[in-house]
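Single chain ahead, by itself, as structure tokens, in the form predicted alone.
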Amino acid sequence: MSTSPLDTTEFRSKLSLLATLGVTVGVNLQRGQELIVTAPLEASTLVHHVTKVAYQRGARLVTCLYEDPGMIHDRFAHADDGTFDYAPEWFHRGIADAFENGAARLYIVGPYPDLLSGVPADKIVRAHRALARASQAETRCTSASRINWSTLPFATGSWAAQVFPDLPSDDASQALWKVVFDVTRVNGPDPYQAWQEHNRTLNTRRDYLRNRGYTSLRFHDGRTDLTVGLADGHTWVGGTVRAGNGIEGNCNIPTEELFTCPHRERVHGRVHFSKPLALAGTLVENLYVEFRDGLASTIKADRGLETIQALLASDDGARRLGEIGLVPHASVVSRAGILFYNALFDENAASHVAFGQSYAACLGIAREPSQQPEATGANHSAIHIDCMFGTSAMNVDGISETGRVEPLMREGEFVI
């Protein structure tokens, strides 16, 4: 009987190492902390490794909230139309209560890109909006980094089939897992040391950007010419994050970005997005947007235009920006040379913006941007959609309050 490449001692060892990085480098779980995990059913083996490592570090309790893609599909296929404006606030309030009592959080993300193919975009938007409302208390804790939390990838079979459509299923899964282990630094000789060195680089650049105090950034590569004003009182985030509870870790594995908060009314110019977006079971290709006074005034796409328009029309803040992120073209994720159809990876392969909600952590505050004075310029929305526009030709300038222009990136790479 032949052995699956995903059922070998070597693979299990690497999966265990990925779990160890998630618990230690990512969450940095402390002795006596409770850990709440979210994962798709398919990722149960990775969850078992996470659980073992967490208890070895002295976890008080590990609880996993499994997501069943079949149940999600059945809801959209069979539930009454009027139910898509409902989400269980009681459920998310319980998680928020656990956070208030010291729990940490690990999101294991395993996408199912074709799960909602054929579902009307309006129905997905309504369900997403209801979920955003119901989970506000929970989201406030993570978006403001009041607790230690992290995100870890899992290569589902569905995701592997989309990334490597020409390979048999086992080969596609093996190929995607190899890339996942590469970009999370599991495949290196000393992953923990590699993460320490990587974080030092990110932290040094992050601190440089914080100290320069730029009021805007200009991106230009011939096709894109975009000026992004930055929110008043913004701060740069990236590398390690010290949570409000004093615990320092990485919110995403992998992570290559440095990001902050744009001013919702100070974005001008045009941007051509260099990577397709996988949204609600639809691929949005060759997206082009023009901004005026922060608002996306013109939106074009060769494919998926109806979906992106529906999402950006979902509330008043959806057509404005809530994040701007800098990523070098030579990042380990970019070097993989793959379109991942997954924001956790694609946003770490190219500089990007996000439509919708701002992160409170980018304002150095412990509350949601919606609770701040309008003067900060932070954006508020039920959505947060990362869109990648970085290229090997992208130049980025930092502009000070006095108008001084300083180069930050040239031909896709940092010069700082």
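Positions refer to the first chain, counted from 1. Just so we're clear, the structure is a prediction, and the values are computed from it rather than from any experiment. We call the rigid core whatever largest set of C-alpha positions still superposes within 1.5 Å between the two forms. What changes on going to the form predicted together with another copy of the chain:
Remark: with the core as the superposition reference, the CA shift of residue 206 between the two forms stays below 2 Å.
Annotation for residue 288: C-alpha shift of 2 angstroms or more between the two forms, rigid core superposed. The Cα position of residue 297 differs by 2 Å or more between the two forms after fitting on the rigid core.
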Contents of the next structure:
Number of protein chains: 2
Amino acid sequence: MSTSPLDTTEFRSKLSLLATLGVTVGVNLQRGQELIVTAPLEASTLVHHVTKVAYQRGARLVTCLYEDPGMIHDRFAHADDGTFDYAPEWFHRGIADAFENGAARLYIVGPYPDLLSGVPADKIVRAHRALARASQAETRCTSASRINWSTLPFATGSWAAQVFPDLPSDDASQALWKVVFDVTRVNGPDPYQAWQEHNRTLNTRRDYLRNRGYTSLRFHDGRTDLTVGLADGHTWVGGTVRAGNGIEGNCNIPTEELFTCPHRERVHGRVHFSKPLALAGTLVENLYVEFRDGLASTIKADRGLETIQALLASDDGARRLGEIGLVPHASVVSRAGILFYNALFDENAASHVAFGQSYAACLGIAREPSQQPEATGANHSAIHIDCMFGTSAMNVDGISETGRVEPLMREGEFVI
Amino acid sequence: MSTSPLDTTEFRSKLSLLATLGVTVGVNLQRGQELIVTAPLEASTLVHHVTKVAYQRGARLVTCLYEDPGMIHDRFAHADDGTFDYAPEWFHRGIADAFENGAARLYIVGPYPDLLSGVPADKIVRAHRALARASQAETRCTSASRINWSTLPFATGSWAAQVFPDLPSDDASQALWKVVFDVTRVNGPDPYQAWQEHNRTLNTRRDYLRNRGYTSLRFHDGRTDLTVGLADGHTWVGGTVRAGNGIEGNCNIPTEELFTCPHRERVHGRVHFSKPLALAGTLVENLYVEFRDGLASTIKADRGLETIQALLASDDGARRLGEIGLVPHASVVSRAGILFYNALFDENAASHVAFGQSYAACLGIAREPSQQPEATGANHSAIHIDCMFGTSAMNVDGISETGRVEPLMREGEFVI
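Output the form predicted together with another copy of the chain next; the form predicted alone has already been displayed.
Everything in the complex follows now, all chains and molecules, and the chain you saw is the first one.
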């Protein structure tokens, strides 16, 4: 009888390490604090490791709200059309109440790329909108980092099949887990120490960028030449976050990026995107965009042009930028050398822009909803699509209000 | 490669039938109604069948709040001692809110008999108490049948191993599932029709008992001779229940019993219990009890005497009766001929009494909490232990206020 490669002592010990990183480096769970976990059913082994670590560190209670992809599939396959505008506010209100009472949150994220293939987009959009409405109070606690929270990846079988379509399923899972353990720094002599150093590097560069207060960035590698003006009052985000409750952790594991908010009208130049985009089941390859006054005025692609054009036509803000992210070419995610079909990973593989919605956190987490982010130049849209354009030849300059130009990256790597 | 007996088309089709019975006969889910399911992770296949059936019948949304025995185990193994008085009110408040807004409930129950073996009873009791407090608003909706709800069994692997300890695990599971499908009437030419008939029989007898208004019952089979006075204003429960929201269904699948509330001070005579009791990991065999003025005055057993004595010493009400239930000896559960170690099954195998807490529903569901159930003779205790004493020789008489004696059962079977 052959044993699954995922049923070995070595694998279990790495999964346990990943769980430990999530609870310590990620959530930074405090003694006496309650922890709410969400995870797909398939990730129950990782949930058990998280549970054990959390209790050993003094968790008051660990609750996992399992997500069942089979139930989601069955809903879209069998529910009455009229029901898709409903989402369970009682469920999300409950979580928000827990947050108000001191709970922390860990998202265990495992993609199911084919789950909704064939479902009319309209149903998905309506369900998504209803969910966003019903979970407003809950998501505000995490998106504005009022509480300590983090995200851990789980290599689901269907995700592994997407990333390694030519491998048998066991091999694909093993291959994806190897990469996941690489980029989360589990594969190393001292993962905890590695994260301490990594955070020190990220935080130092983030604070440098905050202190320099550049008004724009210029990206140039011979082919791309893009100037990205930054929103007024923008702040750089990345590395660790000190939540509103005072607890400091990493919201994403893995994380390699430092990012902030572009000014929606101050983006100029041309950009050759260096990685394919996986969008709604379509691959967009060799995307090329020219910007004028913040607007994507020319859009070309060797493949998937119609898909990206349709998405960028979603609303007024969809053709403008909501995020600019810096990632060194030598980042552990980039070195994995594969397309993950997943933003949590791919956006950590190369410098990127995102079309669409900007992040409130990039305008300072203390900002009140009553203030108008638009006044700062922040962008607003129903979409947020990360597009990677970093290369090994990329140079990045920071340009200050006085026009002073300072090198930030040379040939893909930071020089600060 | 051998296929698991639980991975066949036949098994899946029976599981689907069980799900259909739960959603239709049990919950009687209405078009446009939300459904909340709770189930152990192991029961996800049954949950998927329930989900599909529910959506096909027009469910607004189906949410499963999975229970993870591994997490429960890890909590008791690793959590700080000081945390066991806490339970997540936010979670149960959310469910109560859903009920207030029209949701129905389906409990999928799968026992894990060894889950907490070795855990100090004190911790379990504290956790149980905290849970009871935190979920008061939720449980009030079901225990008083304000909403439509039901219970379905799931034959977990560890339950199968307990019931059939001498069989290999696959065979034990198959054997237990066979019995589960027997007693839930899934094994039959037309399960839906069978439930209609069964409910008609139960409801007719229940209404007969309500109409006759007996003040006491006498049980005698040559060895047992027990007279059970009934609480003032008691009502008989069993068969279908019309919930406060007007929807009629079966709260338990399987169900064979008609039950009501004894008067705590009006129980006299001797009773030989006919089935072993499984209590906290101990088997109590050949239990014999004598009652005087409602109190269990003499308690004997061939095995497990100390366990039952300790439990009946829990509080003032523990040595008195809170329930009397009538079950024909030929009931499908009785005919299975095995000990299930599970009240949902075993109490449907034979006429029984329960020591301890009485049910509010047996005093009329309209009763307000402000009224004193004690004034009716209802019993109050922290325990509720079902003890089976029905036999194939059991005769039951109904005795009216005027002393008139009417036969209800003869040689184990109803004669009404």
